[in-house]
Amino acid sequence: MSLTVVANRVPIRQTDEGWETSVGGLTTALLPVLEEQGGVWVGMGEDPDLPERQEYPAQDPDFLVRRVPLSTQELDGYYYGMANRVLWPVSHYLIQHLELKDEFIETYRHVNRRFAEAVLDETEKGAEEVIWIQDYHQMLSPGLIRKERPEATIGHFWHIPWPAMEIFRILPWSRELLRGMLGCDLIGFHVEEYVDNFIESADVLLDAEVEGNRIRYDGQETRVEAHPIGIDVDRFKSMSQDPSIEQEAQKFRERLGSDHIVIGIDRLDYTKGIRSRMLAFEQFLEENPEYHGNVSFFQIATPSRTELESYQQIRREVDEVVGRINGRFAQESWVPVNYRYRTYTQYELCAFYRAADAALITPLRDGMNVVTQEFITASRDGVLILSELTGAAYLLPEAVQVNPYDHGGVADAIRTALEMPTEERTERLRGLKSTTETLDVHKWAGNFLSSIQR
């Protein structure tokens, strides 16, 4: 079996030293399969100077990278428009950010067709191979590929939440998008809630025939399953046990100069609930003056989609709240909120995880959130405070779970975490680590590929 991966971005990047593989969970999971079995990775091409077809590595190729070159107009409508201003907010239930423009769906249709054509060009009719499509950028391409290759084996993994049917049907093109997805043999989601939501969408909006986790529509049968994704556990565990990480963690604690450290690590995205989290920490400081000078909140916000006004707005809002909290509560040698709007390496993040007494991971909605698993793997005795509106919450009951919209509840959870007895901290973390090891990203890829070939 050979594998054709279809994803928004290609898995290699050009550096001053030459070409290398990109960092990321999907790359980590799927490149070993491509290297072992051969295949193709289809992704968008943003640089017109790069070749459409590139074998990698050049000297002894393991797989082919096939780029679909996109113009600025195509990128604006397909990626910044339909993907990030329509599908992203509706999937996260934040419909106030929806921008339903006809030019977005028109460009999305066009680009999905171009991706499908690239897949058809690079695969042979009747060949024994799997076409595995990734995420919300490619909802229509499965149906387009199926039309030309009825015998193809096609899978799709959806990496963000699938919303309730009543939310998804807000989209004027909801039925068209569902029909495109149902060109697949197997569709994977992180948790059963998203599976159920998708099946209900197909049942109600398309009047499809549903039997258990199987959907029959227009002559095609599609299975829908939960396949929760994880991290590269062995790699992260090895990194966290490096003596230099312990040294960096100690230096970090000394720099902040507080008895207790709470961390938050996210992309700066309106779904991540960073502003809401800051308001909860402010309430914690108001209600617990004995912690003034003794606890520091260290929040990393990695820049993301900076071209979009909604992301520029959330940055302004977070900056304002951070300034207000520090203005109200800071003392001579103590800054309550240490806010960093920048990117850090995984090595640096690992040291922060190691140093923290608690991690405050409270998205307003999230598909899985693998930062939880990174913290769990790296931590020695930390407490995880986790939004119950994440996919991870279904799998990690040992976390202190909170409603991210309930600032008082999050404030109480911070105090609970900081005052938790050592024995309870140890027992909770033991359970979290055990689950995280079962969610390893390599197991995720293997399980999905085994299921689609059944």
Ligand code: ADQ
Second form
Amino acid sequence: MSLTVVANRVPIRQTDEGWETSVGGLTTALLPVLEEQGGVWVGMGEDPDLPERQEYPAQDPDFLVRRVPLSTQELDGYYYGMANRVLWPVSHYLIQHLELKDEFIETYRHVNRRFAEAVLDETEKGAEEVIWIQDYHQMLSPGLIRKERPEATIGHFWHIPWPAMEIFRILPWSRELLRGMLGCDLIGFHVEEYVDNFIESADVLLDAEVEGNRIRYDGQETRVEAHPIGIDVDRFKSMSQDPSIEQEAQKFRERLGSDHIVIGIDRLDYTKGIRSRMLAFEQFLEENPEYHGNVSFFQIATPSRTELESYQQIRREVDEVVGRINGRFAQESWVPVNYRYRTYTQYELCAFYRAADAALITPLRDGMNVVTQEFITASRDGVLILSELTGAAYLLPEAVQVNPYDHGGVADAIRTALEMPTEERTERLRGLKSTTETLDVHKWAGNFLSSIQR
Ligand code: ADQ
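Previous: the form predicted alone; requested now: the form predicted together with adenosine-5'-diphosphate-glucose (ADQ):
And the full complex, kicking off with our chain again.
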């Protein structure tokens, strides 16, 4: 089998030292497959100076990178428009951020067609090959590829939640988008909940024939399955057991100078619930004066989609609430909220995970959330406080689960976590670790690829 991956971004980047593969779950999972079996990775080209076709690595190539160069106007409509201002908010049930504009879908159609053409260009008719498309940026390309290659094996993995049918049907183009997805042989989601939502959408909106997890529509049969994603467990495990991480964690604890550390780590995105989490921590401080001076909340947020107004707004709101909490509660030698707006290396993140007594992971909605698994793998005896509105919550019953909109409930959970007896912490973490090991990202890729070839 040879593999063609279609994703929004290509997996390599140029640095001062030359070309290297980028860090991220998808590249970790799929590059070993491409390196072993050969193939193509199709993604958008944001820099007009880079070649459309690039063999990688240059000396002794394992696979081909195929860029689809996009103009500023195409990038605006397809990526900043349709993907980030339509599909992202609707899939996360945050429809106050939804902007429905005809120019978004028009550009999305055009760019999906260009991606499909690139795939058709790079693949041979009748070849034994799997085309694996990633995420909500490409809902129409499966249908376009299928039309030209009825015999192709096409898969799609959707990394964010698939919303309830009644939410999805808000989109004026819901049926067209579903028809595009149904060009696939196999569609994967993180959990059964999203599988059910997708099947219901096809059933009600397209009147498709449904039998168990199979959908028949327009002469094509599509299977829909749950394939929960994980992290590179071995890598995180060995990094977190490195003695130097322990030293870093210790230094970090000393710098913060508190008895207890609670951490939050996210992209700065309105779906991650960072502002609500701050309000919950504020309520915790109001209700628990005995903790003043001996608990610090360390939140890091990596800049994301900074061109969009809704992301600039959430940044201002978080800045404002952090300032207010520290203004209200800080003492001479204690800052309650330590907030960093920047990116860290995985090594640094690992030290933070290791140092924390509890992680507060409370998205308003999240497809999976792999920060959860990074914390579980790195932690020695920490408590995980987890939003029940994440994919991860379905798989991790040992977490202290909360409704992220319920600030009082989250405040109580912080206290519960800090006062949890050692035995209970250890017991819960043991369960969490054992599930996380089964969710390894290499197994995720292997399971999806063997299912699609069955
Ligand atoms: P994301 O929304 O990006 O992914 P998530 O699963 O939380 O979400 O992963 C974020 C990654 O970014 C983690 O690996 C984390 O370590 C890293 N990160 C976060 N803050 C950072 C910082 N300040 N510095 C450095 N790294 C940072 C989408 C979906 C998720 C789904 C994944 C995988 O939205 O629901 O889990 O895809 O399918």
